[in-house]
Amino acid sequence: MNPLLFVKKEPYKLYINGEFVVSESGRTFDVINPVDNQPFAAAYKGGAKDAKKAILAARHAYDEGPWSKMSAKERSKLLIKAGQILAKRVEEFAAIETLECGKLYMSALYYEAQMSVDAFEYFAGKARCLEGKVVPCEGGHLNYVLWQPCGVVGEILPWNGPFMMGCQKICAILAAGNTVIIKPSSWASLSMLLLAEVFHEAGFPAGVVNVVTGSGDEVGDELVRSPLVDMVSMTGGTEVGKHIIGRSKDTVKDIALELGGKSPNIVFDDVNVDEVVKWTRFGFTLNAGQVCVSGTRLILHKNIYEEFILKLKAECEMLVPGSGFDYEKGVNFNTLISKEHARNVWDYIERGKSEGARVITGAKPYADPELSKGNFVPPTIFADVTPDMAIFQEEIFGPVLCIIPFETEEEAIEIANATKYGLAGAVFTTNVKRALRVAEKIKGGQIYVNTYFSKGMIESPGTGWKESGIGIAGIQKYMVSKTIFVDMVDGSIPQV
């Protein structure tokens, strides 16, 4: 296939108030393929003025337009229609996601694109099942609780999975009855600009969905600071999340933050080593380690320590790096998103060496000159890591694994919880009672037992603990509760 056939020759436009528009500044930016760091497309770069226009459009669509007047059934049908349109374009979206984010095409097509379509179907159903509750109270009174939309939502998306995560979040926002301004990452904007075409074709009213590219300093800050935006949701790094918390203080708006992780993977000595080695490799190398819940800290029982490490080394060295479109050549390991991010990962690798960790594999660039054009970092394993090392404590967001030995269950749990993060974690053991004990004691919002990664991403989303996030997950993240008390007694008066 030639993926460039899916790429527009003219710059991709912003989507504001039901129209595809040039940015106020008229500026564009190059869209880079991280496999070779060459531009393959261009898009208009939004700014604060564009964000303000989008906010006004979303505000009008929510307050005065048809969206808030639509029934849940009507919103549901629009989501179903949009999902059907998207399903016919999955090859295009998968190709664009692979070109822009350096992903594996088959993974983008057969997993991420399918999950994206599924988000429309799931939340179309969810829109019609948003129930409140009746609470028993004093006789003669009725108390009921409603869940209502926040209003105008600013959604700031990450670059590591913009298509799939974007669809999941936007569909939840719309199913809840909100309008939205989407700010995609500057490193990965195209899938959301394309998705605007899907909503447009499906007939969503003007202003309900808006997409504005641009920097966090301009577009993101405008969403956070504006009193016309009721809620801001962001998925990204913890430091950016802290910045948003500070910027939101003047409006005290609702914020939901899905932030960084440094997830532990605890492996006991009663496991089938060959099987768990594969899960461990998968847990830290999927999407070249650019997954927030990656299992980047292997807490390994000392009785199987060296055997496991040798087999894991061999497993990692079988991975084949390259362009995500070269699946027929066996490519199954992708590049990082950008030169800047790759430099940051390499800095951590050098730091691990200087801290005295034992290098098992990786830790040096590929020799292939074709790979050197891109941002490839080989799977890198450090053994004999200690909790005081930066590579143990800090999120690297690349294919870098830190291994630390343990002897007792209590020691494993203590090591697992010894960072500021609490996003995810895993435990591998054949002892069911121990598995449940450990899973309960790991401080994280999503735990895997004898597996890795979620099997119900939409149906059962995790929440971030500690510095890994703020706010609940799922559709109610984008809603607020209201409790109503009704006196049903004729002629009642206050009792003194």
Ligand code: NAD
The other form holds:
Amino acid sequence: MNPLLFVKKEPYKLYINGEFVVSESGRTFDVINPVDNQPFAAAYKGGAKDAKKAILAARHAYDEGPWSKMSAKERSKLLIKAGQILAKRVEEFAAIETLECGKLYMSALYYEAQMSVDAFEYFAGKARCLEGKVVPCEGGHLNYVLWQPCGVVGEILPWNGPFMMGCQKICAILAAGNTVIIKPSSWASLSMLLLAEVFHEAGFPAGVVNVVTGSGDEVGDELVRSPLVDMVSMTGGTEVGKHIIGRSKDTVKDIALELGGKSPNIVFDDVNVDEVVKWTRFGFTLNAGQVCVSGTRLILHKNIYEEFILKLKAECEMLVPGSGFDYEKGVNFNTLISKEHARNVWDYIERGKSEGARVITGAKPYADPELSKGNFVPPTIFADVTPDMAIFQEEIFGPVLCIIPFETEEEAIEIANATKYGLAGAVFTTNVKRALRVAEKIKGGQIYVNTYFSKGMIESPGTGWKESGIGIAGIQKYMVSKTIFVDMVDGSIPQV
Ligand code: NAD
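Next block: the form predicted together with the ligand, after the form predicted alone:
Entire complex below, previous chain first.
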């Protein structure tokens, strides 16, 4: 397969009000392949004016267009149709995602693309199950609660899983009955620009779905501040999330934030070490560590400390870095998204060394000159880390693992909860009671027991605790409740 055959020769266009358009400024930007840092495509760069146009289109489609008059069944059928169109193009989407984000093609095709199609099917069903409830009420009132769409939603996406995450969020937004302006990350815009073609072909009314590329400071900020946008959902780093909280204050709009993590992985001494070594490696090297819920802090029982570390080192050193398309050559470890991001990760690695952590593996660039064209950082393990170190406290978002020993269960939980994040976590033990006890005590919205990661991302979405996010996850994130009281008693007129 030649993935470049899927790439358009002309710059990818924005999608506003049912049309593929060039940006108001006419400016374009290069789309870079992180495997060699060479441009392979171009896209129009949106700005505040494009965002304003898209907001007006989404507003009109929501307030006056056919969308809000459609039944849930009609919305559901449109989502099913779009999912079927997408299913026929999964190779193209997986190839584009691999080119743009440096992912492993097989994973993009057989995991992310399948999960993306699944999001259309799942939320098409969900659209028809948006039930409210009747509440027993005093005073002869019938009281019922409705869940209604927020209205116009701005969806701001990160670069680490733009296709799958984008589909999961947009399908939920549309199933709930909202209209949307999608702002992809500047480092990963193509999958959402392509997805617009799917919605267009499926026949979604103009303005229901809009895609505007551009910077967070300009396009993202316009979505956050505009009084015409009812709700903003953003997935990204905690610092940007905090900034958005401040910028949304003038409109007091609903915001939902899915932010960073530094998830603990607690391993007790009663486990099968060989198996848990594999889970632990997977938990921090998947997508080269660019996964929000990565298990980047290994809290390891003292009795198995050195044995486990030796085996984990060997497991990591077996990974084969390279282009995600080279699966036949055994490549199973990918690059980071950009030079800038790789530089940040290297800075943390240097910091770990200077903080006195013990380097077990990695921590220096690959010798192969071919890999130096890209942004590869080898799996890097630091042992004897302490909670005061920056590498323990801060999200690195690369393949860097910190290991810290523990003796008692209480100590393990204390270490696990000693950061500002609360996204995910794991516990490995054969003692069921202890597993459940520890799972309940880890402060985080998504906990794995004797496994790492889960495919149940839309049926049972995790929620960020502490500085890892705001807002309930799932379709209700994009809905608001309304409680209605109906007088059922004749002549019940107030006497005072
Ligand atoms: P980022 O915070 O740099 O950017 C996220 C998005 O916000 C981008 O589209 C960016 O353009 C936009 N943005 C930036 N400044 C903005 C502003 N002032 N106003 C509005 N929008 C703005 O994050 P990233 O580097 O793209 O992604 C990596 C981060 O995302 C990591 O911290 C990771 O943990 C987090 N993440 C979290 C989850 C989750 O479910 N909690 C999932 C995936 C990624």
